[in-house]
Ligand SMILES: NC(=O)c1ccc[n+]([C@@H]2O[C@H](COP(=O)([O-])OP(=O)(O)OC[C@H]3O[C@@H](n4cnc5c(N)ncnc54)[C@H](O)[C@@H]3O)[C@@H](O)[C@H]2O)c1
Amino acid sequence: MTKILMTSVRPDEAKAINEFAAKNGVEIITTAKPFIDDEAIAMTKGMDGLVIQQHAKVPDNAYAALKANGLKQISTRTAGVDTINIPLAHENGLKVTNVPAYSPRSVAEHALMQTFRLLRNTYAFDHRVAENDYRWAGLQATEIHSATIGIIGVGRIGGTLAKLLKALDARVLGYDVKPREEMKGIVEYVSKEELLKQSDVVSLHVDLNDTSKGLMTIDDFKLMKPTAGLVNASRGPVVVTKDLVTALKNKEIAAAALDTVEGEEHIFNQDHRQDGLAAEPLVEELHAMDNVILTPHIAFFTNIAVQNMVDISLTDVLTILAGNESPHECK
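Chain above, on its own, the form predicted in complex with this ligand: structure?
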């Protein structure tokens, strides 16, 4: 029976993994540990396939070891493949696959929820109510069909968000280095400057690359309306965090909803109730602000997305083992 090792497995993935194994007649060996050391590499002995999911890099000595153990591929059940040295994998005859689109709706729905929370000032009401202050003063909401929402990066996720917003009759502005013909009629493409000036909420959905790193600086926040909110469910380094902290303190913008933030790898999906956030002072500052909504990189964490990450990555393993080409091969 085909044996597949799956690393960094969380309890919430078990149902999808067990269903896949039963349906396809394969044995899936799971471990909670990431694929980062000799102990993990040793587990691939006797295996036919490998599926990983982690923030840390696959160690350089793993590639030759996988080849020696007869493996033909490494599949990551994430969109990002920065954890894998693709040239080194190819040198060792290993194909690499990812899951480029496990569910654009998962992140788009999260961004829509945060857009509503910013427009309805719920972050501020939550703080007031927690202190037994039930007054309304200064917190009148904006109805979404009267709002202008700016999407920076109108790709798979940004485009999905645009359609959801359009269905709610919001005015949707978009800025993208590669505008898409099929989004016209849903998104009004404008310059970044125009988008920042006009939007009531700016939602970031670029991929992280050399052009998008540090895309939002203090100068950009100064262009935004002082009543506007920012949603970042893309990647932390897209925003210059110290500039965001300054902009929020100086009321250049009203609020921010952050699902990703620089330094998150030391914080998110971990328990810091005892030691706090002193190791990441900027995140600590954001956490302390009453106009910041922090979520721990959970936009993707839905029923559909988790199922798709498991199913697509395991299907790719079987496709490669059968000698066929997966549509998700990273060349």
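For comparison with the form predicted in complex with this ligand, would you give the structure of this protein in the form predicted alone?
Excluded here are partners and other molecules; the one chain stands alone.
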């Protein structure tokens, strides 16, 4: 029987994993541990396939060990593949797959929710009410059909968000290095500079790569309206965090809704009620701000997305083990 190791498995994934195993006649061994050390590497002995999901990088010594253990692939049940050294994997005969479209709607809906929160100033009302201050002063909202929303990265997720916004009669600006013909009539493509200048909310939906790291810096925030908000539901390093903190403090932008931040691998999906956030001072500073909404990288975390991430990643394992090519293979 085919044996597959899945790492970083959460309880909410168990149902989908068990259903896949029963349906396909495979044995799936799960662990909550991420694939980051020799102990995790040792677990691949006797396995036919490997599926991971994590923020930390796969250690470089893992690839040769996987080859020696007879594995032919690594599948990550995420869209991002920055935790995997793809050239090194290929050198060791390992095919790499990801799940590029587990549910664009899940992240788009989260970004839409945060856009509403920024336009309606609910983050500020939350802080006031928590202190028994029920005044309205200075927090008049903007109705979405009167707003301009800028989307940087109009791909699967950004494009889905654009359609949702268009249905609500918002003006939608888009910036993308590869404008999509099918989005015309929904998105008005402009330069990044024009998008930043005109938008009431800027929402980021780019992949993490060498060109997108540090995409938003202090110079970009200075272009934005002082009343504007930022939504980041893409990846933390897309925004230079220290520059964002400065922009928020100097009121160069009004607020930010962040589902992902630099240094999140040490914070998110962990309980820090006892030790706090001192290990990541910039995250600690963002957390203390009354004009920041922090969520722990949960934009993807829906019923449909979790099911798809499990099913697609495991299907890719079986496809490769059968000698076929997966459409999700990373070249």
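For clarity, a rigid core is taken as the largest C-alpha set superposing within 1.5 Å between two forms. Numbering follows the first chain given and starts at 1. Computed from a predicted model, the values in this text were never measured in an experiment.
Colleague: Given a split of the chain into two rigid parts between these two forms, do residue 157 and residue 294 fall on the same side of that split?
Modeller: Yes; in the rigid-body motion between these two forms, residue assignment puts residue 294 alongside residue 157 in one part.
Colleague: In whole degrees, what is the turn of the smaller rigid part against the larger between these two forms?
Modeller: The smaller domain rotates by 11 degrees relative to the larger one between these two forms.
Colleague: Quote the shift of the Cα of residue 55 between these two forms to one decimal place in Å, the two forms being superposed on the rigid core.
Modeller: With the cores aligned, its C-alpha sits 2.7 Å away.
Colleague: In Å, how far apart are the CA positions of residue 68 between these two forms with the rigid core superposed?
Modeller: Taking the core as reference, the C-alpha of residue 68 is shifted 5.3 Å.
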